[in-house]
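To begin, one chain is listed below as structure tokens, in the form predicted on its own.
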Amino acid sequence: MRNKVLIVDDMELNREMLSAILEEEYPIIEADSGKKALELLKDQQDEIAVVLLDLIMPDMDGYAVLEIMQKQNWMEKIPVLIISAESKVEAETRCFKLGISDFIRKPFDNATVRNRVKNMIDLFSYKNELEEKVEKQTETLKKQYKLLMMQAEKLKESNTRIIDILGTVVECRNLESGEHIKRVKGFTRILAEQAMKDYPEYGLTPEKVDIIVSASSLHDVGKIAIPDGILLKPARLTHDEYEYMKSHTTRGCDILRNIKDVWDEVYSQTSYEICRHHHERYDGKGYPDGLEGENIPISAQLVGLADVYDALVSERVYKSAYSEDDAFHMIVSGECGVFSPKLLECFRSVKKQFEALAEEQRG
């Protein structure tokens, strides 16, 4: 318990006078020198409520005591009341700069000493109690924050797991190589990181890019609902078959709507945008909604371009693979539909990275 009063004065009479004023209310400990005072402070700093300090003492004066107390940060918890015969204003100013709480000149009035000591002890007691409460609350908040971060990481893992499972189901039904999803994720990340750097107006952040890349796995989830006769047909689709194939965008959204309550809303919304709109084109001639320009979510624009590039450079049962250079020129010339001019600039910037990833995946 912090309730002791430390009286520091080299004159015994002064210590006795101060002790007589305060001993009825507080336990008193005394030091006849600065060195003795520091020893008591070191040993009993958690019990001392206030220090009454004289300035003029042999060997170590009050200023030296204050300087050491300041370096040890003791005065943050223990107030110091200077009681001295020193009359110079400079002395008082120096003491306050060293962090004292009050200054009384000798000869002192008993009531003044008693009241100021009580006020300082009450004030610092409240201050220390408040700081302890804040420390405890801060520690509690840190623990709660850590728990929330752990829960958020588990939720993120759960979201990713759901996406991966659905993506795997699509690949198992498709005649594509099974590496399509992995490649699209890679191309999407390269393009998204370039767009984040070049066009801050898209509001992309590393966290958003991670979510878009993860959700890109579900761009073709609607193919689960496409009959094998159409999905696996080795020849060119008829007009009606192609129209039915195009419905994989909306059918995929139906699937995602049915599971929206089991995963994070941000992942769910991003997956929905990509699934429905990755075949939209910047001039409004895509499907299923004919969205135009920046009305197409940036997530869908990124995955749409990545998906087209992979389709071009990959071999399918109904076509041979185009070279990376041919695929690049087909996309920038608009042969595969019109893409955002901004994304095409990003695409030009990452051309070599796309080619390197395509080569790596093919090898």
The other form holds:
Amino acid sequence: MRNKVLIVDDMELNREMLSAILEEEYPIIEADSGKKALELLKDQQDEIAVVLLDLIMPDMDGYAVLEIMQKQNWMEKIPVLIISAESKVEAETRCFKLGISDFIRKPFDNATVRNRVKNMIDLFSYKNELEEKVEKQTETLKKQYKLLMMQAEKLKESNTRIIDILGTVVECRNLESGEHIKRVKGFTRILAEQAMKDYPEYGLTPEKVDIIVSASSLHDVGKIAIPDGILLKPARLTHDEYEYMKSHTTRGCDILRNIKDVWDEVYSQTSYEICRHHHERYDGKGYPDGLEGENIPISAQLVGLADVYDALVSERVYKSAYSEDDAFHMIVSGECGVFSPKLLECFRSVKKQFEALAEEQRG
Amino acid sequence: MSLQECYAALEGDFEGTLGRLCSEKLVERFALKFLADESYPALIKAMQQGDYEEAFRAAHTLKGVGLNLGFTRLHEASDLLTEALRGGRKPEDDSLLEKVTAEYNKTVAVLKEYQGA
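Write the structure block of the form predicted in complex with its partner chain for the protein whose form predicted on its own appears above.
Now the complete complex, all chains and molecules, led by this one.
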């Protein structure tokens, strides 16, 4: 408990006079020199509530005691009251600069000393208590923050895992898709990072790009609801079959809607956008909703272009592979549907990277 | 001799001291303690040895005690000597110390008389 009063004065009579004022309310400890005072402070710094200090003492005077107390940061927790017969104003100024809380001139009034000591002790005990509280709360906050970060990390992991599991289902169901999903992810990342750099208006961040890339593996999740007869037909689809095939976008959304509650909203939202809108085109001629221009979510625009590119450079049951050069020109010229001018700018900028990835995947 | 008469003999400030220390008992207790105080002997010793820094401290202490106990004459005499000694200087005026000695002797004599009464 912090309640002791340390009286520092080389003269016994002075110490006794101060002690007589305060001994009823506080335990008193006395030092007859500056050196003794510092020893007591060092040993009992958590018990001393206030120091009454004389200035003029042999060997180590009051100023020297203050300088050391300041250096040790003791005055942050322990107030010092100077009691002195010193009449010079400079002495008082010098003491306040050294961090004292009050300066009482002799002759002192017993009531004044008692009141000022009580005030200082109350003030500092309140201050010390507040500081301890803040320290404890900061500690707690830090712990909670750490816990939150760990949970966020865990959540992110489980979100990614949900996507991966669904993606695996698509892969197993759709014979040609195994590598396709992986490549679309790669193209999406290249394109998205370029868009993040060149077009800040899309509001892309590294975190959002990660989510889009991860969610891109679900763009064809609706295909698990398409019968083999259509999905794997090694010939051109009839008009009705093609219309049914197109419903993989909305069917995918039905599946995602059913699991909406089990994962993070940003993840489910992004997956939903990509799944539904990756066949929309900038001129409104895509499907299923015929969205136009920037009404098509940027995530779906990015994956849409990546998906088309990969379809062109890959061999499919119904077609052989185009060269990377042909694929590039077909997309830029609008042969495979119209894309956003900004996105095409990005596509031009990353042409080499796309080709390198296509090359690498083909082995 | 009452305590009040004792202070009157010293030309001291009884009312003020009583007001500050709050009780006559405390005034008496500390006034008599002054008889055992070492400040004056320390002052004389330091002056004889030419240690004016130590003499300054002793004079300063004497001044403080004089202030607190309301020994007005002793306080005034030691205040003048303190300022003359500040910074460890040798006082040019010998009468300053003589005045302190005179007041000190008078104070002690009156206090002893009060104690004996």
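Positions refer to the first chain, counted from 1. In this text the structure is predicted, and so the values were computed from the model without any measurement. Throughout, rigid core stands for the largest set of C-alpha atoms superposing within 1.5 Å between the two forms.
Once both forms are fitted on their core, the CA shift for residue 337 between these two forms remains under 2 Å. Annotation for residue 287: C-alpha shift under 2 angstroms between these two forms, rigid core superposed.
Core-superposed comparison between these two forms: the C-alpha position of residue 18 differs by no less than 2 Å. Comparing between these two forms on a rigid core frame, one finds that residue 72 has its C-alpha moved by 3.5 Å.
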